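Quick heads-up: it's one chain on its own, the form predicted on its own, in structure tokens.
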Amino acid sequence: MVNACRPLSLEEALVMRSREATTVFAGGSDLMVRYRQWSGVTPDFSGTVLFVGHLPELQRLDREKDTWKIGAACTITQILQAQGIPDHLKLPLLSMASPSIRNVATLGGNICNASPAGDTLPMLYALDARLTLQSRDNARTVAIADFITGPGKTILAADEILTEITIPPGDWPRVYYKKAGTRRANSISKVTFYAVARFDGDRIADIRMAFGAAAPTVVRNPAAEALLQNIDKNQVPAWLETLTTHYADALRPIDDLRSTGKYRQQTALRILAHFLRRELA
């Protein structure tokens, strides 16, 4: 038997969260897989299931100047259909799962699941997303890179709920996303790569790059990005060997049922080379 609560407000949800051990449930597309049992058997949830996907406080999607504030219970479909959402936010979401799953899967759920293969995570790391974690008596804001500590592990406290994702302003005329998987969509990623860049004439003014499913957490290397700052984009191929060395040390993929670590390592570096040679330069 599964105990469940459906609060009428975020405040009520936080009170329930403070009083007992709960599993926060928004869309459930990841949780139903994580806690599944044999066919026909009730999922083995740990603690009371706390439904929050219906709460309007968690479904806000606002733009303040060029900063986007996205409620943790906004579904992927809601984000894709929101007016004014820029292409650099849409691109990874369009390759995520199937339309039916995108209708229920939430951005907050993808973050809190903390899978190294989470489709939205490389984008959020590259864009320096910040997360609002709220408890009954307090709220704090943390960088996503500090929030996820390992596969399936986060710093979310037992009495906290992820309520909002803030994406800082940024004009990114060059956007690149590549997902290696069994199928184009509706499959778990073997490797993902997300990059954005902007230019001052032919010089790279800013560049961000992040890999998913290639280490225990998303791999972003600010030192490697700094090597490309302010250089002419046509000089980028000359830096490929140096950049490959930087990332080869940071990428630590594993062997599992879907792929081998060696395949992931080689594929990740080939995607990086393709981006630098063909897409950026």
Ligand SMILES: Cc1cc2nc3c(=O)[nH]c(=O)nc-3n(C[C@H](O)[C@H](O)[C@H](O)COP(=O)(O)OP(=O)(O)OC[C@H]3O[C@@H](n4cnc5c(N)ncnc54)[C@H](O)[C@@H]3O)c2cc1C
Second form
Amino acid sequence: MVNACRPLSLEEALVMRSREATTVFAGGSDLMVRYRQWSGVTPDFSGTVLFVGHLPELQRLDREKDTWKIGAACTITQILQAQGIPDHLKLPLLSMASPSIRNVATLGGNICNASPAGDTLPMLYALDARLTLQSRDNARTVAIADFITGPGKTILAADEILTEITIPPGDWPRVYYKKAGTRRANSISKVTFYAVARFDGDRIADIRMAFGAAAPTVVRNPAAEALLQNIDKNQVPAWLETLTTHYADALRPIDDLRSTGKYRQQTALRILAHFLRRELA
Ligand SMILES: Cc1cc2nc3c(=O)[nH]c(=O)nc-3n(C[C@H](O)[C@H](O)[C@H](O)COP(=O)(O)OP(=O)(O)OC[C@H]3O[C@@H](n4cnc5c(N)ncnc54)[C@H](O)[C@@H]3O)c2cc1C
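Beyond the form predicted on its own, can we have the form predicted together with the ligand?
Up next: the whole complex, starting with the chain shown before.
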């Protein structure tokens, strides 16, 4: 039997979370797979299942000046359909799962699941997203890179809920996203790459690049990004070898049933080369 609670407000959810061991359940698209048993048998949850996907406090999606504030229980479909959502936020979401999964899968769930292959994560790292973690008596804001500590591991405390994701302002005329998977829909990524850039004439004014599924957590290398600042975009291919060396050390993917680590690392570096030679320059 599953013990479950459907609170009427965020406050009620936080009180519940402060009192007993709970499993936060948003869309359930990761949890139902993680705790599945044989067909027809109830999933094997430990502790009380705390439903949060319906809470209006977690479904706000606001633009404050140029900062986007996205409630943790906003589904991928809701974000894609929100008015004015810029392309740099949309692109990775469009190739995530299938439309039916996107209707239940939440952004907060993708983050808290902390899979190295989570498709929203490279974008959130590259854009310096910040997360609001709330408990009954406290709220704190942390950078996403500090929140995820390893595969399936985060700093979320047992009495906290991720309530909001904040995307700082940024005008990114160049956006690139590549997902290598077995097929287009419903495939878990073998490796992903997300990049944004802005220019001042032909010079690169700012560039951010992040790899997913290529190490225990998303790989972003500010030192490598800094090498490209102020470079004429047509000169970028000359930096390819140096950049490859920078990233080759950081890209440490695993072997698993979907791919070998070697394939993942080579593919990641090829995507980087393609982006720098063909898409950016
Ligand atoms: C068929 C299929 C295809 C998929 N394809 C993809 C894909 O292409 N790309 C991809 O990245 N993922 C994919 N997924 C995984 C999944 O859909 C996503 O990770 C999704 O975003 C998870 O969101 P959710 O709301 O369903 O999370 P849930 O399953 O509800 O929760 C996931 C984890 O996050 C925790 N959690 C959720 N919300 C909160 C919160 N607000 N505060 C604190 N903890 C919270 C839960 O306790 C749990 O540990 C797929 C899943 C399936 C079943």
